[in-house]
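The data below hold one chain only, encoded as structure tokens and taken in the form predicted on its own.
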Amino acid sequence: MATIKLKPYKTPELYLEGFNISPDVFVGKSPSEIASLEGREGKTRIELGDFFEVSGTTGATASDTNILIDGDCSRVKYIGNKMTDGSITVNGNADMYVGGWMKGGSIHVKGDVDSFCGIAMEGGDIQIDGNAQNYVGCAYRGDWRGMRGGTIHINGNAGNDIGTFMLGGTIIIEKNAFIHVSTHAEGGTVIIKGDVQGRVGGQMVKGDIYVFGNIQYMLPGFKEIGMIEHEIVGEKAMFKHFIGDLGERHPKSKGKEIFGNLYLRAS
């Protein structure tokens, strides 16, 4: 795989908007025509050049490019977006919308990311060493898609309205997260492996939560029905198993409501 390095010498006085960082756009150009790509700074529009060196060669296919950042991007947004295929690693923290609206490749980042982390996500991977703030893997604001496939993977905890809206996928947080998951979801996979506040799974119509710690308040709206085990990520337990949320109206399949599921790890 071919690899097109991006080494930050320059910090935005704003925040710059890298939108064009991607395999599907590096694909084919050579460094100095990345370069001269648009960005934005504010309302100021800048080229790629005048905050990345550019150095290295790009593949045939978006399959073939790899894209390294070299450095610090904590005020750079939209890495990835939109993406199809290749792959990029961040050697450092991102900002905003890192992978948003992406269908397929791969994305790493070595250090924190800020808000809306695999936004209406349809496919690929991302992989966070650090924290996620909030709304990762969620709908744009005002519309009903969340996620849809793909696999996000945070190391470090979360913020608050994880998977909001949530269609199909999967995100894996190994800490904790704050409040409001899978809320409104009608599919995909939550899996927190440590403690959650609350407001898990409010108005929920389809999906699967697992929570591996505690969950300070559980809402009204999910009935335990049980106990079973499971073998999540890898590690196999029991759960206490809930179904909701059952304030909310839920499809038929053969005659039988279908409930979001709740599994809270036995103590």
Given for the second form:
Amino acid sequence: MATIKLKPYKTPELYLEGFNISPDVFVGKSPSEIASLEGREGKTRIELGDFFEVSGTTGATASDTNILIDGDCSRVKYIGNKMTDGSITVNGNADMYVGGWMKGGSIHVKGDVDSFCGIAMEGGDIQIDGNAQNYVGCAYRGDWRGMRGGTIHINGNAGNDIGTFMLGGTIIIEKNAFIHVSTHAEGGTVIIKGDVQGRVGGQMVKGDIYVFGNIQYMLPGFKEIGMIEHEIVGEKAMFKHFIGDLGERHPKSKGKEIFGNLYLRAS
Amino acid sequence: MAEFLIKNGFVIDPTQKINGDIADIAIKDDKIVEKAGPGAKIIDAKGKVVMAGGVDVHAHVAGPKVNIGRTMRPEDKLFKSPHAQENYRMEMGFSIPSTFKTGYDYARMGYAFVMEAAMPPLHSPHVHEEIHDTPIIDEGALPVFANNWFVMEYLKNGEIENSAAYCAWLLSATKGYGIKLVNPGGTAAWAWGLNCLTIHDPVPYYDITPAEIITGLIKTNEYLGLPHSVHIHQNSLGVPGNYAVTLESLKLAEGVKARNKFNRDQVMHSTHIQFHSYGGDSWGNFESKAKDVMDYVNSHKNITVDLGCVTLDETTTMTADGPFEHHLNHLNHLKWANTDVELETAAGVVPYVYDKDIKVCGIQWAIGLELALYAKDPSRTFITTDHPNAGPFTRYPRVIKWLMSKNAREETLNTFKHCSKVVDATDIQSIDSEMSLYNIAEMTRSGPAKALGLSHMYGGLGSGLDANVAVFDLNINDMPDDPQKIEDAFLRASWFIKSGQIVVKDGEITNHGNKRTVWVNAKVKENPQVTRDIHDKFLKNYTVGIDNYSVRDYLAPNPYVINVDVEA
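After the form predicted on its own, can we look at the form predicted in complex with the partner chain?
Okay, now the whole complex, with that chain kicking things off.
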């Protein structure tokens, strides 16, 4: 696998929209061609070379191309936007929309990410070593088609609105989350290893939520129907099984109503 | 202002029965003239088609409904809003484009006039603000009347003269163009959680039927002698089997003659007829009744229709048919907005995805095209998509492609998952006819201009008409084998001159033009009863005072007023 390296040498004054930082765009281009790719800083058109030193080579295909961003991207948005293959590693933090609309490949951010990580993602893997802000794996504002596939793994905490309108795929939060998990979801799995404050599964139609810690405020639309043992992400545990959101419409399959499942680890 | 000579193009102008003759079109200031002076700027249209500016008889392009759609659908702009071009405003959105994109895209397609199809009277100031904010194109707006308390009361008592006096007052108060009916009676019934699905269902409280409202407003319209006829969105829109209601409503126009000084022949314009030409009694046995509907329209010359073609896009439905939007929301479970407009109307907005792999959507697509292909008189059958309800207006060129090319229709049909079921439920595969450029000009230019009573301004290239001339990169004697090139040519005009100014060159906007708002001022003799009724209702029922109701002049700063003197 060929590696192309982007070394940040200047911090943008406004936020930089790096929507071209993707193996699909970089493939087959020389470092100087990559340096001249378009980005935006506010409403100003910039080139990636204005902020990054580009070196190395790209592979013959996107899948053979690894992008290494060797430095902090706290002010760079849209890393891995719409990527389908290959990999991106960020040795530092990244701003909003990491892996947005991603279809395949993998992204590894060694620091924290801001909001909208994995927004409307369809496939691939995102690994965040630090914390994520809000809207992990959510739908775009107003859209009813959220994350469809792939995996987002946040090693730290996450904020609010995780998996909004989720249709498929998996989100794993190793530590705590704030509020609004799988709101309006119609599929997919969200696993929170720590605590959640509340509003878990509001208006959820289908899908699964696992919470290993506590839910401080349970929604009234969920009903406990029993205990169940599950093995999930390598951990076997007993869970209280809730179904909901009972205030929402639910489709029928083979004459049986399908609900969203909330599994809360029995203490 | 200047002089232009558009030289050597294939001129297509149904108003003068010119079909592709090579001729020159001369422009002086904002009018088409017989001859250009020696200093005229020459525009070379050799090998290209020259038509009048397009006229859109029905589109939802301005006002509160459209804005609710924009507000509730930020996703409509996602990845469809390129960064701003130098000197021109940013363009945003797809099915509910920003005002600037609306003006630009119509101009790129060579359209000169667009009728906003449903103006809630109470919100007419907003409609006019948006119209003013939409560059280049001339626009008018049709206020909605068929669920209005005044109108229902007058018509219940058979008081046509009072109804006319009220309509004339409202047209002038809202700077409106003509009389629009949306789900007559049904929208009023919606305030009680009900609907009128046939034209004989009584409207709660008012004890009047949709049939009486339609008949009464036709009489009102012809009493006033307005440029346009009543413009009706019929009852039972979008319901399987509704073609029977459609035919029954069309029959209400039988025997009525148009009375006006604007060269209009029809007394009823039935809009987005595609949504009203459905057979079957459920979505399971849903089928096309395009032939039945068009057979009737073909044999009755006092009716015009527009298509409302489904374009198989993700779009935003919006209508003053409040109960229909509620029904639609229960079908697709997406977002729903609903508004009641006191005393006057209601509205709803729901996003909708016309998916080519859903059988019903495929059949709807076929019905829209069948209606056009069955039309014996294309100059009474206009191309629309009921923008944005069946698809965005930027798909008109695609509709033209489908109508002009059997291959293009087949190509689309063959991509359907349920192709054979769509073929079984429609006639689309057995129709071989292909429309000509002349037919397209009738359906997008001369026809709608005449139906709107605007044939003295738009729709043709005769001398004295407004200088709206579009040049498309198509050779009438050597039409492209690839039908996609037809769509491309109509999507981006080579040249578009609007009111004597070049506003588009090679498909790009070059000028913000000088748009106008066209409205109708019908002058009736003083009617003390109606004046008192208006005064009373504003005191008792409206939440606004009458002084705050009317559209002030500054909201329509570039008016073109058509005066109608009503002889009682």
